[in-house]
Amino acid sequence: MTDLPPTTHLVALTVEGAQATLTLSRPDKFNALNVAMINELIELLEWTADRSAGRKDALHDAKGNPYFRTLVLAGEGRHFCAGADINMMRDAGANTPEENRADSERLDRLFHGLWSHPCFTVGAVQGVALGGGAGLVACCDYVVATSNVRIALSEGKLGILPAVIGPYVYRRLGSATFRRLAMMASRVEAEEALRIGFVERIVEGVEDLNEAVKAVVDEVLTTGPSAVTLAKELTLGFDRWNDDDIALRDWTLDFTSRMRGSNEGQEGLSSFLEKRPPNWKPDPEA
């Protein structure tokens, strides 16, 4: 890439072609979220988003370096993310309302940055994903988890609620399931996580995660990167629509026209008519 990534200590960035991988790297603390880790995640999400193929409507920068098309979020060690760091939770009890509001705004910036990221995001989850860790899971486009996964909206056990992560969990699971999990605050095991849509695939162990993630990434790379990015915009438009049906149909016509006129849309239509692979599809022999 043309610009160097932010310097980080608690989140590792790995770049492999058009894929960026962010790995939570506090294994001794079960990757619990503290202020420093949250800030690093925000910086890396913004850095990778600014260098995404979907946002640029281009596959490479001026020097021929690939823009990002997929982003994988993983956790080092036994557990994906045990939620908020205990010291951060302890400090919250002594903070002023203004300080707690600032902390919440930081968390919201993190979750919204992942949920709205222009790349296709894949969560690779093992062990527990509690509280904020469950929020990270909910924000990903596709989640692969190990059979020992345990996910919980655990805030209720502390007498608080999963309000900041709530919009993202609600969108993933729906109203009734979100309400039940927020009230019970109990841990959801692999079978139920798959059934309710918290995850898309269960694998046996950590050694299978990479293979499963690669299969998802390979499939995504056959789709136009701008189509991936704009699918999120299209979905958000449907979610927030408050006008009549005729206006919605007109909006989708405008949306389609905009995509057809884009660089990617022109390439996709041309490749179809010329019976050749589009330029974003990887060469299987490469």
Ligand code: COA
Second form
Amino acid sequence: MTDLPPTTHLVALTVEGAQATLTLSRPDKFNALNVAMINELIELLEWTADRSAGRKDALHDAKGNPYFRTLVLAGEGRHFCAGADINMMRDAGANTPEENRADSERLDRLFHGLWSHPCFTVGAVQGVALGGGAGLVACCDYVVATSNVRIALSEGKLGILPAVIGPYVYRRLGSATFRRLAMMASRVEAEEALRIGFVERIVEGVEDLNEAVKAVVDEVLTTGPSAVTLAKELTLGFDRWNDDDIALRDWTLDFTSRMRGSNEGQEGLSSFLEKRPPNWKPDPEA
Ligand code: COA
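Return one more block: the form predicted in complex with the named molecule, after the form predicted on its own shown previously.
Up next: the whole complex, starting with the chain shown before.
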């Protein structure tokens, strides 16, 4: 990328080819999400989304710099994320209803920005992911966690609710599991996290996270970037569908024909018939 990313202090951005990695960097507070950190995350999610291959419908810019195709979210230190900053939430309680709402809207923008990000998103999670941290996990497309992972919708223990993260956790886990975890507010360990679909893969320790993330990223890079982005749009459409079944089927037909006729669809279908790799597949020799 040629243009400079936003300056941030609590979230580090690293760029490696078509991959952007965002690392929560407030390890002394176990990466608890305060206002500054939430704002930085929102800014970086928007900055990377605007430079994604899916949104640009191109693999690289005019100078040959790759657009983003994968986004990794990690946390520095012992824990991935201890959730929303409890000081921030307590102070918000003394604010006006309007200020309180603005606070929640900021959180909503963060979770929705991650959930609907045009890149394939991978969470690399160690230690705890509590409250808002569990929300970040739920928003990722694929999550690799270490065997010491503990995820909780812990809000209930503080007398508050996992409401802003609710839609994303609900979509990931389903109704019964979401409400059980919201009511019990207890910690889910590795085996259960895998079984209920909160995470996709468990590795032994933090030193194994990178390799597991790389394996997923390598796989996703062989999928067309617009197919990745539009698969998410398709899912968002299903999530929000409030029309009848005929209209839904009609909508899927539009999607299908649009993709077949697209540059990417034509490239994918032709490359298969011509027995060559599609232009989005990384060259293993490069
Ligand atoms: N917001 C603000 N500060 C937090 C925090 C949060 N969500 N989670 C941890 N911290 C702070 C602690 O207050 C402490 O600060 P201090 O060093 O100034 O006293 C520091 O991080 C270390 O936490 P501590 O509790 O001493 O460490 P621990 O190893 O015993 O436990 C946790 C770590 C993360 C398990 C524990 O801090 C915890 O349960 N935090 C609450 C998480 C939560 O409920 N989040 C959901 C919010 S909706």
